[in-house]
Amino acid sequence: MKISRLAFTLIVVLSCASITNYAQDKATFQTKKYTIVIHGGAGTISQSMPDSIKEAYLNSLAAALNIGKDILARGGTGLDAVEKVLSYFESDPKFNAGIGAVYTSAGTHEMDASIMDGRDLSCGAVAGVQHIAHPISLARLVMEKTPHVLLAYDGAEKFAQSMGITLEPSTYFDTPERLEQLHEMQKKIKEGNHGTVGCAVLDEYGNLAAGTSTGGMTNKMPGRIGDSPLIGDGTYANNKTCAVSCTGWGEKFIKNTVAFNVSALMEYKGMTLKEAADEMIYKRLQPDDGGLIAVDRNGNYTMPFNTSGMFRGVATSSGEFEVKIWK
């Protein structure tokens, strides 16, 4: 088929205009503004801990924060930042996730995780997995590769195998410190460790994302599932409002639907992010129940907690970078 010189010229002009518009749209869409907040669990954290241990925790928080910050600064997505930050925590035995997961009362490990995309409320979660090194990555696969939101126990692990993920032996998750915690907790016969790891992000494209990963509570009954893998309880993200990750006594966060309610108070009552988060942590929950991290669509962030401490950190495109444990 022959094309006239005029038609050919028109095609070239339109193509160039399309490319130019695409570049302009992308430049407009990419704001170069980002915020990332992280947590490594809230609970009874003694300020008399040895300096070497305190520095080890602060260094790990900074390392995790830098991983997410670098992804965002290079134009990466919030989902990628959330997954990589939490994967780092899952590889660090100091935190109650992945290899640092606490023991159930039966001396086993059962891990939960969830992730959510604020653009369209897509989400994925896994619960009760016992052989997955990085539950947060499996949660993302549930979101992206299945029509479901939550897979649990054997079903989740069979899905992991179908995705090419190698199942780890139970001994992979064994650590002397966590075993000692179990024995101490069994002596006290009461609930304990509420540690969890989480990340909430506003990326350069104006999208919000959040994720949470945990080994649960020390000495929990086998089969117990907390708030971390439950969308709306421990994790929530909505581009209209905010991204939230919670940490603490899971049952309390489930009963109060904490993560979703932070978003709902903003959307339906017009509260600011700080007002909504403070309402849930300081008025709806009880002292020592836990805390949360959150970022809104404008890049504002908050990290309230009603325990003695919460491992946490924040980094922004404006240069803010800080990690903390106590108030």
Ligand code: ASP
Second form
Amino acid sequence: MKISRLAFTLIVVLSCASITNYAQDKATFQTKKYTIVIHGGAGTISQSMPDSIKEAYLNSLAAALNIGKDILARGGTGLDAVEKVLSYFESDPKFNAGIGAVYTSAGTHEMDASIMDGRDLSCGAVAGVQHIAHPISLARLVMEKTPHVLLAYDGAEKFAQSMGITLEPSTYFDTPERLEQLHEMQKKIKEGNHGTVGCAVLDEYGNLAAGTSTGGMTNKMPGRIGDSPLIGDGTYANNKTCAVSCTGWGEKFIKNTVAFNVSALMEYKGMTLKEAADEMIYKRLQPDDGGLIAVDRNGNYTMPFNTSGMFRGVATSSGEFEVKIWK
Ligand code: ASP
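Next, give the form predicted in complex with aspartic acid (ASP), keeping in mind that what was shown is the form predicted on its own.
Now the full complex is given, and it begins with the chain already shown.
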């Protein structure tokens, strides 16, 4: 009698566990509700930019947002949406990621990226890669195929080759606009930086995911790593709270552990997503440091910044679709 009761309990426990796994992997609890927020960098963005350039940026933001929205609306995962949106930006030279990456002071390119899965805090990142067209996809491979979180420089590129990724020549990342920015920065004619890309998503399964990809800051020292590949600083996702991607002056975001702190303020202090993000951007950081995009587990979103502008956009299952640059 005792044995059969034990067997019955075991059957109940095991079947509950397998339902939970199934729901986590795909969809017993498919909500049909999603939210996606994206950014293409915060910084000094002149409102007097020519209309044609403004249009080009808004079109790219809308195209990226549509890629993510379509994946989510078809029942795809948040991680896929994050990777595909950021891959799109990495192929667009207007943005400081992949092919449009800024130059270091040595005239080279060193790119950083990270991705995080809010289901179980699994995450992956790469830093200082010089020959990878899509650092966000390599970050995802670090998460899914290695026991590590962050691979950098040659080790990251050797791992890429072992995964069948072709290394690009460094000239692949050269663009005249970024070279001019380097020269202006070196002559101190113009400061300012923008174009890092990020994405945060709540998918139809109630899972949160976030990712960030960047060339870093123009004229940075070779070897400098910013906040974007650092989990908790530039990127964070936790199903209990929110998914966050940051952009701006990386050293400030590292010192203030911004992405994790948004989540922690929600979890430990009971703040709403907006309260937590505003606390970090407007109270802990200084004016002109940057901004972030974030979504919580109920699909609420926020996109605060303390710079003059931030390229950004949002799409939701309830039909909201908007791309913006200034307040
Ligand atoms: N946060 C990035 C970095 O410091 C740059 C940016 O977001 O514009 O590398």
